[in-house]
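First, one chain by itself in structure tokens, the form predicted on its own.
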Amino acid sequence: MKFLHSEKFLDMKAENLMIPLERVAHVQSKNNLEHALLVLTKSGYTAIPVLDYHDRLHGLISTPLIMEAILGLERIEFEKLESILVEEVMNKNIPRIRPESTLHQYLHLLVDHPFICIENDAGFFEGIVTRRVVLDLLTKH
């Protein structure tokens, strides 16, 4: 457990543990829920980042949010999927960190979130740090 308290480990920058934008499944805020559900299903994830056309981070969309949006009183209204936009139901209140953030600064966020979005000072999405990456690194030591 000495390694856990090591400053070297806790000082690792998010940019060094990051999965870059190009490798992260995501959707655009103006996509409809049908597209978002397709991306979520194909990727196997339950939540993914929502970006605009300039790669600025706006929130997260998840399978439970989509299901809640199409849940009717007596049935699931699948026909709504194509008429509701992602931006109408996404979660906008999400944790965000900067590329230079140290593991010490965001480790507590990974307790409740499987991944944390990284955005630069201008608000552009750069990638994610996953709980899995951090735990894999920890188990190697």
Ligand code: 2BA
Contents of the next structure:
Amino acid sequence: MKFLHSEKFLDMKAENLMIPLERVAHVQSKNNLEHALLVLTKSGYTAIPVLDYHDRLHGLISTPLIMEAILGLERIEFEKLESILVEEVMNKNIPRIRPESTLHQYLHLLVDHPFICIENDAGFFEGIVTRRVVLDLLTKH
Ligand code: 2BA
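What's the form predicted together with this ligand like, now that we've got the form predicted on its own?
The complete assembly is shown below, putting the previous chain first.
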């Protein structure tokens, strides 16, 4: 696996592999779960970033997290979707990388996370790096 030791591959900066904010499906922390489920379903993704009105990253919301939140003792309580906010349910404990982070600094994160969020020095969300983009690059070599 000569290529894995290649400087060029592991030196790739996150900003050069990034799916930018304007192409990332996302929701806002004050949205309710009904809206989040709609965006997740329409986009086809299982998990997406949660931002605030200033494009700062707050966490991730996923279909399993939403389902868990509305799971009652005997049934799924869909009527709860409207009254629960994304910020009450989202996962806040997520890795963040800088636009200038190189692949050798964050490749290991993609083992457990299908995508990694990119945040700039000012704390604003810039986009994501996905497993697909990195694996696609690898297979091209
Ligand atoms: P998942 O939604 O679980 O998707 C797993 C993989 O399935 C994706 O891997 C992609 O190869 C494929 N896939 C799912 N939905 C797709 C769609 N609507 N269009 C095209 N391909 C689709 P990755 O591309 O490596 O993405 C990894 C994870 O990153 C996704 O996991 C999703 O949570 C997130 N993601 C990727 N692109 C996104 C975007 N534009 N906006 C928001 N989240 C995104």
